[in-house]
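Single chain ahead, written as structure tokens, the form predicted on its own.
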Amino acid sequence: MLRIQRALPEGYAGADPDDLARRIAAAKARLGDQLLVLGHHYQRDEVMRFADARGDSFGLSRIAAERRDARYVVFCGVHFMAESADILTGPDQQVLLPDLNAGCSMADMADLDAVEEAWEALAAVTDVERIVPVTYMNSSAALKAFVGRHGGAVCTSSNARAVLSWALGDPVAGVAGRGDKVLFFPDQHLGRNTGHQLGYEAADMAVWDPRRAQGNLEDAEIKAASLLLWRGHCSVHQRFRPEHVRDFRLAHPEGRVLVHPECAHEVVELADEVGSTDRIIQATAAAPPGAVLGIATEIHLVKRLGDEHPDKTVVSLDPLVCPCSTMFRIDAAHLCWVLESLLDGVVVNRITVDEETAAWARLALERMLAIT
């Protein structure tokens, strides 16, 4: 997705970090309760220190929706997160993204045109009325609206199992599903790991490649699959490999491995615990003093967890430590520019979702909340 962020005005790029911090604090004080700054867990510390709330993407959007007194919501995250906040907040609230280039490579791996083409291709092979589309929260508002229109739901890494159970049913509990198949996008790894949790085997899953005709699948493969997994991934979490887990265990035989479900299945199989960002934070806090934790997630969060728990050893499983390069674009200079622009009466980088798209996307989010 093309996003154009204009160059910062003079006085921001290259400014002294202490001066930027002073100016941000002063702007926040002047804006008062009409301002809400949200910080995703993967943000830089120079930005997170000014966040009024920390959390994952959907949790922060819900906080914004609850803070009706906040006229301006500055979302220090990425584009799809700001869209979700705009969908859930009121008409008198404005959502701003400090840097328009802060996107999500995973979210960009599935766009509306490609998903609609896939849907048409599937309709030529099987009954799409029996396919339930499920999109991960890490997707555009347009894709959330697509699943809303087609009877599907959004999911997060925390509730993916509940949403897929709703879609496909639970044979053990004798609960019927909404359909026979799920088209899951954009992250194949979360879909695969959740499918295995529900008892599905590799043979029950097929990867849909949007760059190839009919997803690079034969008719029989499409008809046999219960889970059609979009060929997409998180550039950070896909870096973690089984050898990282093995090296950690050699160095720390008593250590525990915590991984995010966006990691590849062969990594997840070797972990002691698998969970969302919030679950990793909770598990780290609950670990006893002296614990050694190897964590497979974004490095800014891993380092912050180590700083917040000095009585424990917290390390990244990836020795080359890879930050989320797109979220890394949000820095103190951009945050300062957005806030000082508001003081001048100028709203910059506002993120808006058109009413029709927002209505269908909201329906998909409401289905998710009803399920969980």
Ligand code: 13P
The other form holds:
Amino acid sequence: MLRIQRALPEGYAGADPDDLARRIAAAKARLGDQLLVLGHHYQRDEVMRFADARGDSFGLSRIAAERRDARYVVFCGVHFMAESADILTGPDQQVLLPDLNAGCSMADMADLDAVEEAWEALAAVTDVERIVPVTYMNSSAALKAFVGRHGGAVCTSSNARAVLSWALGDPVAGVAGRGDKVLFFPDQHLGRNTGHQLGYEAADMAVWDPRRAQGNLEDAEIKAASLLLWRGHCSVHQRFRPEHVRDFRLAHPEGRVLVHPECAHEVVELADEVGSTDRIIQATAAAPPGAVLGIATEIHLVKRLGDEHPDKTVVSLDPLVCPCSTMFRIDAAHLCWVLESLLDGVVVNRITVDEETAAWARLALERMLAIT
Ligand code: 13P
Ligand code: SF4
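The form predicted on its own done, now the form predicted together with the named molecule:
Once more the chain from above appears, this time first in line as the rest of the complex follows.
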């Protein structure tokens, strides 16, 4: 999706890092409690040090929903996160994204037209009333609204299991689901990994390819599948390969492997732990001194974990580091510009979701919050 960030005014790009840090701190102090700066774990340190709250996408959406007193929420993360914050905050609150080009390539792999087309194609083959649409948080507000309208819910990497159990039921616990099938978008890997956690086999899951007629599936494949997985992925997490895990284990036989569920299933199968960014942080903190941890997630988080735990060895499983290029767009210069503009009484880069979309998307987000 094309979003145009205009060039920063003079005095920001290329400014001395210490000067920017001093100006950000001063602006924050003057804005006081009316300002809330949220930082996703993948943010650069030069930005993260100014976050009032850090978190994964689930934690940050909760915080945005709870902090009704903050007039300005400056979201240091990516566009879909800022949209979710706007949906969950009150009408008097304004959400700002320091760089409008901070999108998410995975979120852009599913759009409303393609999902509506898929839904129609599915309706021609099976009873869509029995399909529960579930969208990963990494998706546009329009898709969250689609899900809200069709009885589904949003999920994040920390609650995908609970949301899919809610949708499909849990035969072991004797809990009925909301339907017989899930259409899960846009990340096939999170969907597949969670399906396996719930006991589904590869044969119970089919990949829906939005570029091909009827998702490139036969009628029988659609009817047989419990999970229809949208063919989308995260280019950062898809880089991790089983060979990385094997190389790490050869070098560190006593080491532990922690991976994000956006990684391919072949990688997740070899890991000791799989979980959201928050879970990876907790597992690192819980490891004993001297532990060696190989982590498959965005490099800024891996580096920060290494810095915060000097008594442990924390390495990226992929030796060719992989930053998230869109998260990386948020830097101290953009943060400073947004805050100093607020001091001048100008709100820049506000992210808004129209009321109708927001109402349906809120329903899907609130279902998620109620499930977890
Ligand atoms: P978390 O929900 O784990 O923070 O992940 C968000 C994300 O974009 C990971 O790539
Ligand atoms: Fe999107 Fe991947 Fe970046 Fe997460 S790491 S924001 S899924 S591109």
